[in-house]
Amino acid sequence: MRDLSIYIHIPFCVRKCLYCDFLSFAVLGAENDGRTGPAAGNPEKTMESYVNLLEREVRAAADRYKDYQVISIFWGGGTPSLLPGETVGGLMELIRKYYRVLPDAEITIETNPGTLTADKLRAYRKAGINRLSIGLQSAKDEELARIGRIHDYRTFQETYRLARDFGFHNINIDLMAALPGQSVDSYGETLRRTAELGPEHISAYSLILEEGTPLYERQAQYRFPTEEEDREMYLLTDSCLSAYGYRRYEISNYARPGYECRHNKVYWERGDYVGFGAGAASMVDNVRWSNPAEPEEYEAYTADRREPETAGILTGAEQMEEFMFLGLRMMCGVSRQRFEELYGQRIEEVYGAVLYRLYRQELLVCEADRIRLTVRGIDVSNYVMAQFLFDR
């Protein structure tokens, strides 16, 4: 029986953050720079209707995956913790009814401070959710306000303590660097405060200003960290979290021993996963597809129970490219033996010239079966990954 991971997309937020260009809709109406969506008028009814579509899609797809066992489920968004706890529990029950979910499957739900309650956490535990991902981003209230977060640090602390009180022993905290008005010192304080709480996992990403977002349009109003400061923050992340016992296992992810995110590793290792919900992406048997993103189109898609329209079979070259640039994101790197098993060629036969050049530049190192980034290679990882694309 083959392994499968499931992603569930919940596209609703209390308010869209000023930097966000993800597929999500605000539910507060006029507030939020006009970036509202179909949930703004009657959010409860809209979310209920959306969940009904999700359930329809989950049921319709079940027969395709009868020979799979589910090793992880990830509720992402948006803000999945906006949904009532019983709604989350009902959908989890439906998934367990139609799919073979392993007893030890990792089941994560993304949450935001200010949207979690005792009733919701109780419902999550009952539904078998065993991992929380909490979006903190910064421990400084003024930095949170500049990026449009709905919470302050005290609210986050209350949320974190409540999650621990309800017995959640696998918690990730999301952090962001290079925020407007942020200094190296203030980012360091966020790192230290977070590490001292002792979450099992920490994800730390640098802000990327995406065109079309309010923060992009207003960037002239703020002082952003310089390139040198951004690099200092990047280096500080590793040194600080390492000092607190966290191990970097992927370019932007740190974990205590035994708490690496199983679901995300499926993406980096090119395992099979299916996404349910508007805009959700899937890859099964080297075929990639995405659901329609627009709510009306997604509704029609689930009603017709059609096969994915945007499916594309990855060529052998595309599979090898992904094997390299996804796998090298992990600190353990890629396996030479696994490459040969999958593609019938030694990795040196395909990428020999690229590999030797990157070895000479001290950006990659080969140790027995594994090829991985060096410390220097991590610093210029985007450059390294690009070398493995055939059509450069």
The other form holds:
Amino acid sequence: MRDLSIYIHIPFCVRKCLYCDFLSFAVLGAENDGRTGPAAGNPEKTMESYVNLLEREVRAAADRYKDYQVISIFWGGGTPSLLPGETVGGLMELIRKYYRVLPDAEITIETNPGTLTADKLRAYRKAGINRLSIGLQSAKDEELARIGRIHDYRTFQETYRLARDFGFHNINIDLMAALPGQSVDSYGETLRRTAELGPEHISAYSLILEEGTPLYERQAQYRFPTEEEDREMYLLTDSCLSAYGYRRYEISNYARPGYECRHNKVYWERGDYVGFGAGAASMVDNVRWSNPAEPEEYEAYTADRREPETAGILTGAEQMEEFMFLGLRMMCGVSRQRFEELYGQRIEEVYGAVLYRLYRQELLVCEADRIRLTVRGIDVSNYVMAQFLFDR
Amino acid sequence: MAAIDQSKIRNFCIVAHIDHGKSTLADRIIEKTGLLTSREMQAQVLDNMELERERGITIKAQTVRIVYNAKDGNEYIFNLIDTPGHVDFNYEVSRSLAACDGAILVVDAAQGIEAQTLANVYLALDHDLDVFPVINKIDLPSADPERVRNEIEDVIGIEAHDAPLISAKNGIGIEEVLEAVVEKIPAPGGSPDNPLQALIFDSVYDSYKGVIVFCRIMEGKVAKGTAIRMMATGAVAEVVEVGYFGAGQFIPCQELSAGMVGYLTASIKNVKDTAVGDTVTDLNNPCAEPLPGYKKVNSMVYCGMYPADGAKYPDLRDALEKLKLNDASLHYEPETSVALGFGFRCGFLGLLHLEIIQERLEREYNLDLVTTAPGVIYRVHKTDGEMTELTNPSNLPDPSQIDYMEEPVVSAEIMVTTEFIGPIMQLCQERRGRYISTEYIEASRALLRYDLPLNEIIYDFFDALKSRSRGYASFDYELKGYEESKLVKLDILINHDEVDALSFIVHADSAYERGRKMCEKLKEEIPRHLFEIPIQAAVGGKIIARETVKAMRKDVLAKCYGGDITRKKKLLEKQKEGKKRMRQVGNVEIPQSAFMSVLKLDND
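And the form predicted in complex with the partner chain, for comparison with the form predicted on its own?
Shown next: the complete complex, the earlier chain at its head.
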């Protein structure tokens, strides 16, 4: 029996945040920049028919994974908490019916403050969801407004308290640094307030301005943190959260001991996972594929019960590259022994020169079986990871 | 056709300022003479190289023979010799003109006379050609043929009262032009009974026939089997084929005789042996003297060309060899740069010539090139009395061995509307120009004469001229000679290492300014490294400017793409791909574009 993780994509939001370039459609009719999405009009109806497609896909794929046991499920988006509680419950039931979901599987749902209600939380509990991820981003209302979030800090606090009241013992809070108008101090305050609430897990990402997003277009209007400030925020994250007893286990992820996100580790350790929903990505048996992102194409895809289109099995070289640049995201780094087991070659035979150079630059360090980033290496991790790509 | 009556031959060319419609008129003439149907006509028959068509200029002189049935009932042979339209190719132009007996001067009915018009028409008159004007683009709303007519008479001093008013684009007035060719251009002189004397005005290399020599027979005749000698190069060969120029093809014939324009082949392997301007004569019955005007063509501009991928060095060498077969004015020799590895120092007639060669190497030979900043040839007079010509700044001797240096200077003529005289004079001043004179062509236009150092005009002078005159100024120049100048070598140090490929020669007074700009530019070009990188400009070991590329402090892709690993990988690949186009100098990676950044110093 092999392990499998499941990702479910819910591409709907109340409205789209100004920095977001993920696949998601606003259900409030008009998006922040005036674009209307396909979900405009009758949101309930749109979501319902989307969930029907999801169910169709989940059922159709079941046969392919009959020899797998599900160790984690992750509802991501978009805003999965937009769905009615019973819809989530219904789909969970379907998954349990068609897949072997382990009793201790980690089951996470991403939520947005302001969309969570007592009814929904009750339904999640009933459906066996045992981990909540709450998108806070900032504890400062003016910062939230600038990036187009639908909630304020107070709403978040209520949501958080409610979640605890309903017995959720594993909660993640998402934060963002380098926001427009954010100062090092205000970011520090967000960190402290968050840590004081005591969630089990905190993710802290830097804002990346993606081309084509409204924020990208209007970036000239704002003062963004300077490069130095950005770096300060980033260093502050680690020092502040460590002081509160969180341990960094991945470049942007912090957890209390024992609460590392199992689902995310599957991505970094190259475990098998299947994604359901429009645009969802999968990797099983070293084959990667993505579902069609456009609603009509996704519908056709589920209707035909087509085999997913893949670019073929990853070559040995591609697997090694991924092993390195994904594995190095984790603070524990990669295992030399594991590398040799998987690829039949010692890691030094393949990457000797690169490793040697990076050791010398004090960006990587090797301790017995593990090779991991140094503190300086974390700072410039992109540079480090790019070194492990082969020339073509 | 039976024996050709010499009195029914007309050898002529068309001279014009760029864009005044020379090629279009040539097309219409060929079309009207009925040798080609309209369907066969490509847009511009004479410009048959792809590159030429794209740039809208004629690179190599080409020529076509056509048959015209004139109103007097006779059949005439026209040899229309196309001439290159750029100052880089002035010598080639002059040899093409020497092959003609007359010229059509095309002047734009709206723009009137431009600097190039003047330069070309004077060149034609210098060669004793009979020039008659036509006024083109009369269909334009802004056309003012009367003003242009007066301008031609006043400024150039040739009759223009009966100049045909035409629109080459719309085919208006072409008949009139053809009749004027018959009437106004004299039949060629010379006698077939004299010893052979033929002018080479161009040549192309063909892999089957060897060099195809384009020539105008001045005296005597040549046929298959004639033993010939090139009087300047001394090359000897036996003629294999003679013929004339169809539209886009070579048509063999029995013999070429005095007055005719055509080609000959003689299994010649290299265009070096058939220098433009040389005289072909009969080996066994030579003419007394070569034709006047032959010049050895010298390169004016040099630069280093390196393959972006060092392994492509042999490919670059082969490509240059092939181009050279067809282009005697291209020079190259191997050189090695610490920064760029193995490559070639290449010499060109001018910057356009350089760009054309560069584009052909990249396009036709699929080579990715790194080009160093173009420079002119300096004369270095050493203290021991020796003089060397410097084409690569890295080879400049130690300053203690240099007595003085000289740089090439050109005489430039700039035609400009009076409102822009101020800005243009200022530009010339900035470029170390020496004012010679101002001549008013008419109330609103003037001709400025300046002596300018060649190295001040090779990069971007033309662009600057256009932008400061809102496109109204036109410009022409010729090499005047060498003048002593206070020159220094500007070195660039990156992370304390001198980068040879970035050195250049500059006038001492602008060294500081150039050095500063260069450092600023390089700071933009060089990506951050894990350590701080000083960029310094130095003259004679003394640092005159400095910039610093700050160390990369943070490079984290902190964003989460969920399970979408391909997106993450693409970003890493982009980072990696960027590195590939870099050159490693010491432990600094320099993007290839940085080596050309000196060209862009004045574009800000």
